[in-house]
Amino acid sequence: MRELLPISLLGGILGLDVVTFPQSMISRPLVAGTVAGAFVGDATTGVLVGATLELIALATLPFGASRYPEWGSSAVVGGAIAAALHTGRAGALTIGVLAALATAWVSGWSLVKLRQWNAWLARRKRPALDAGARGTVIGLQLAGLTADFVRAALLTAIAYGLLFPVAHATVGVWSFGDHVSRAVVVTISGAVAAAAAWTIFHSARHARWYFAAGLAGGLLLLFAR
């Protein structure tokens, strides 16, 4: 598993982007899954996993104090596992998505624990913060950044290290055809995306028209190819 180290570093960087820094959307599942697949040697499978996870992630709003899945590092795990199983093997997409969902659930929990640790660290520095100490503020920011990177990198390494052997064994006994496996995954993720879009339509003004315009533009590009 020589790819474990680069995959872990990638997971750390993309996990950091989710809420900490720089929040430049590189942690979106479509990007994370594609890059992870490319790291393993199969970007096509990576982008399929990322696109599927993107549909599920539409329901996630990463702000406030709520707990939500952390898609950056989890998409890296799912994209890398599916890509490592190689394109064309029945079940690779399904197993990759399931691995990403399992990682996202644990990663969401780890974000809560990170926030609690940040709050504990800030309480210890309360006198200096009340005094406006610049060094204390910078130190807390750097500590939070470093902790988030380490959290995401370790989580990616552990998830990939544990789940890849299970995925490899599972795909070896997978009994469903590739078309059926992909159809089930796409149908379920599409239903989740439709539910999320329906919610947005009722809460954001003109959202349905923006969606319709984007859908029409995408279809035009598809048929123009």
Second form
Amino acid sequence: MRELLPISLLGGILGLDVVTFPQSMISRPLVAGTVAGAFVGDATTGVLVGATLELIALATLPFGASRYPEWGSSAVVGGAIAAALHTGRAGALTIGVLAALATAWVSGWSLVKLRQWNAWLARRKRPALDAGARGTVIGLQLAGLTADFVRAALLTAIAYGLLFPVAHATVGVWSFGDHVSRAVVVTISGAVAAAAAWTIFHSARHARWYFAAGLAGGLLLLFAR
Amino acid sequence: MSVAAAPRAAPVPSPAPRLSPWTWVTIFTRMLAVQGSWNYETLIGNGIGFCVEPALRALPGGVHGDAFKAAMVRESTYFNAHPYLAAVAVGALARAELSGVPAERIERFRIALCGPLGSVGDQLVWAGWLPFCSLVSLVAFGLGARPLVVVLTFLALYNAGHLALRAWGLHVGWTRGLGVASALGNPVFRRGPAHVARAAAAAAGFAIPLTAARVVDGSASLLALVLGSLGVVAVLLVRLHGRVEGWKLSLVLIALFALISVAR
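Switch from the form predicted alone to the form predicted together with its partner chain and print that structure.
So here's everything in the complex, that chain up top.
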């Protein structure tokens, strides 16, 4: 558990990127899972978890005030857990992805709470805002940024601290083989990605033919190798 | 030309008030945190005030003047926009405030700008550029690229578009002022989402089987089974018309699989 502090800080930084700063998408699961894996010493496992989660995250469109899972800190938890368990052990990838999804659920809820807290704070500062106080405007912004970082870091610490022992014990009694376990997880995540791609792009003219052409190309490449 | 001497109520004030390079750097950096205090009541309103504030210091009387305080009040109220395209609003509002455009006109302009900046940005970025970059990176992953290459492919590609959009938004907002609405009729916004969607659809077709193959890393028959099952489940999900959220379904199914693996 020596990795808890760096992992929590990483979760804080990547969780911050989701909405508040700088939204450069370092919080995407593909990035967050890989970096977390590298932190624990196994970027290869991290990128496997990240890619699997990225397929699932394709269905999440962060439109305006909609509620969605927060992938930054959750992918850190999933990538770090799977990497710490090592990819050679059957079930490590599955458990990493499962841990990330469970964390994303709680983390999405915590984002809603943060937004409510931001509104409460702004209401309290209303007189100063109505007087055009620049310090209050800047203060509210900094308070929101700090709270978001603390939220994401704490959530990562709690999730990793609670889930890693459970994950370790689960992998110890895992009964399916590694390839079958990976196959089940990627079937689910790939199906979610394919359905999401259809939902998002099908309204564009000829998009289905572009998808079919890409699919044919991908399959040809696979069978040629 | 001084701020005080700028023409009043002109849609595109000419010539533009002057801001120092440092002020632009500050505004651009603050733009990256425009959603810092996002909430369900004023949305990114406070963030707009936060971003415009360095420019408003050039108003007569500086930060202690009445003009500055009145502008801060106006600019920190409710506002909604896509966070990247909010740069258009920040540039245009800074220009309007420094040009002495009447308050009522600025307020009407703010309200009118909310809808287009939200919907255009959502379609172009969240439903277009982001999934496209994500899928291209998954193609790289599926082709066997090393973790660092996969991550850098995504970040470089995505942020080239992201940062360019913010910089363009700030520039066009500032140069066109209250006449900025016409900039949203740019072909990139009108036809861009459809082009990006088609490219992303092709990338999705490529990425999904390749990603599945690298993750499974097993025999050809197992991979064929995975791709077949994946297709069937995907069709079922599409037919549910969004009644089931993909990530929640994944959570339930993977949790069930884990339970079976542990219990049997």
